[in-house]
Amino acid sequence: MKIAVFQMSAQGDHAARPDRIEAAMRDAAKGGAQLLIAPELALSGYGRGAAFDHLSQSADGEWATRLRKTARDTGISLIAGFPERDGDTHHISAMVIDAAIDAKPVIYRKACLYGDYEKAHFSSPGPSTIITDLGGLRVGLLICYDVEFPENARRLARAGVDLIAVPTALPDGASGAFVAAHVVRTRAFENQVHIAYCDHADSDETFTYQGCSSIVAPDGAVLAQAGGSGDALLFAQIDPSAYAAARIENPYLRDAAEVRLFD
């Protein structure tokens, strides 16, 4: 399968927001794409404060009817971070819209919130194991501060997935870079599957983003990258057959249920 990540420049209108998301999945199914991934809080905005007590809306509220239509009409797939409200309350949520079926989105809300900024305005529901099939791709999520966390990735690992997609707002800085740079990439390579990482670029009214987003192999090969600045469209085809070599001279997977590392 073709996926393509859309790096999303902060400046701008947040109101069109979804306007720019749906113009990426056109470009990104003109260029052959099946699958779109967008940043963390992409449909909102990640800085906005206070705000999200009236922008959240329900897995199944006027984005996701918006984005299904289009999906449809495009026949691309797409993986899009939003504010969900659940009754009373709030969540960082990535909403997962399968071009080729006429359904209410999955959703995967994020275990592991970062700092006081993002736990003062949303809850965490703890860790998750959310994995769809699209287009015969086992796609697993985790949103940005997730992936930081060696457990989050090896619990997808162990479960199967192709590829696991994380959608970002990592922020600039020196800790930013060593996590685009180093730690995706060895998320990729200890557990042998593709990460589509997707994040926010330049500064919005609140924070400043680290962009590098990037599609990174199973043998710890970047297979397309962004730069620090700016909008950017990424395509890479992910083929899990074509690491069986990578596997086989690092088999950590079957190794470490061996010797029981996860008993």
Given for the second form:
Number of protein chains: 2
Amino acid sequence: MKIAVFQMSAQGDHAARPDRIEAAMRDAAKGGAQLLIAPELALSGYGRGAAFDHLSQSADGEWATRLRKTARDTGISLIAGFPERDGDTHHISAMVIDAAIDAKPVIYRKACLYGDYEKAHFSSPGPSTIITDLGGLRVGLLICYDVEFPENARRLARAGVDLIAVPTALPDGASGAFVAAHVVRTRAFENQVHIAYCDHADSDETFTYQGCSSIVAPDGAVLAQAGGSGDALLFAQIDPSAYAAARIENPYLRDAAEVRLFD
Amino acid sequence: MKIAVFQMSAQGDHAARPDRIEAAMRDAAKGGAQLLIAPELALSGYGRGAAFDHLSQSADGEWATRLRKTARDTGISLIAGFPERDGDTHHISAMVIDAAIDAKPVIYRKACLYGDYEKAHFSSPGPSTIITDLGGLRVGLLICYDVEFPENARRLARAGVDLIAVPTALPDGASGAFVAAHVVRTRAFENQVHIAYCDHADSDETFTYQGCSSIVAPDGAVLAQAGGSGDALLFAQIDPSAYAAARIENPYLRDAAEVRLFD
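Structure of the form predicted in complex with a further copy of the same chain, please, following the form predicted on its own?
Time for the whole complex; same chain goes first.
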């Protein structure tokens, strides 16, 4: 299955973001992709601060309704980050819209909130294992800081995912550069899974982002990589069977179970 | 504390290996190091195959006795890999000789054996947490393939180590190159600890090694790095207090505990 990652510049009018995501869905579908991934809090923008109180929507809100229609019209599935309202609680969430099924989106809620900013505006429900079957591919979800914890990626790998989709909002700076260059690739390699890491770029009113979105293979190879600035639409073919030799050479899950490392 | 990593070429007479390790202890001590780390199965050579049956020694065998004396004479502590005999069982082990204490070495036994070769000749006791205090530094031990599993490094980090010493025998090839370039640095970063990764280089009668030994800081920075070939003696100052800012920026252990990721 061909997938696309939509790195979004944080510049410009926040209100135009749903339009930009829909345009990317159409472009990705034209390019042969069956799934588009957008960044963390892609629908609102990441740096909105106190505005999240009124921006947050439910899993069957206006954004979801609109994007479900676009998915049906274009035939492309979507994973996109948004601020989710659940009663009085707000989560950093990602919605999964399967173009083949007209149903309320599957929702993943970020487990590991980073820093005072996220903890001030959002709640964590703790770790959860959300996996959806999209076009025959088992796709697991994490958001940003989640993937920096090996426990989160391992949990999904042990549950049998082929691909981990990671909407992110990685800040500019040395730590962010290290995560983009080393941590994401290591998560793929140590679990022998694909990872799609989809970031913002440039600056909004609050933060500057790393860019450098990527799609990484189970052997750690970078299949597609965006630059540090601007919108980018990355494509890669996800074919888990092509990495059978890598899994035989690096049988981490089997060997870990053999010495009871998971107990 | 200053430490040294002794990357050993696999070429030459295996019988000379204890002499080479002693010479490196003297050179490292002259260079101001208080601890020398040697590779996996450094005392015997890694590619010895069936010969391990008669090469293996106990923790108070000839190698340990001799190296304890050298540690006392030179004032430098030692971590070195050797094939360990324990009754009829053989382990891939590392001995820790504290120059300040005249006692039988502390022993760590490799948990995660790699491939048919290691599993044919050695047994795993399963995961264990071996930490020694050397000159005020809390030093944890893993061997080679162990460090490719995030669970092993995490266990030591949660037990409060400052440095993970990793004698290794990393094979040449794409996977080995990935481990040396990305996995080792990610283990340091995601746990905010130092890692000393000490490999063989060149070829013995059975294998070719990656070289590229390194000493890595808690922020993922490479403090010292060897080339792909030949003996090398790397030095680095290990000062955990210098990375207080990195630990505040990347509080992985605290944030993981907060959302019960370790439960």
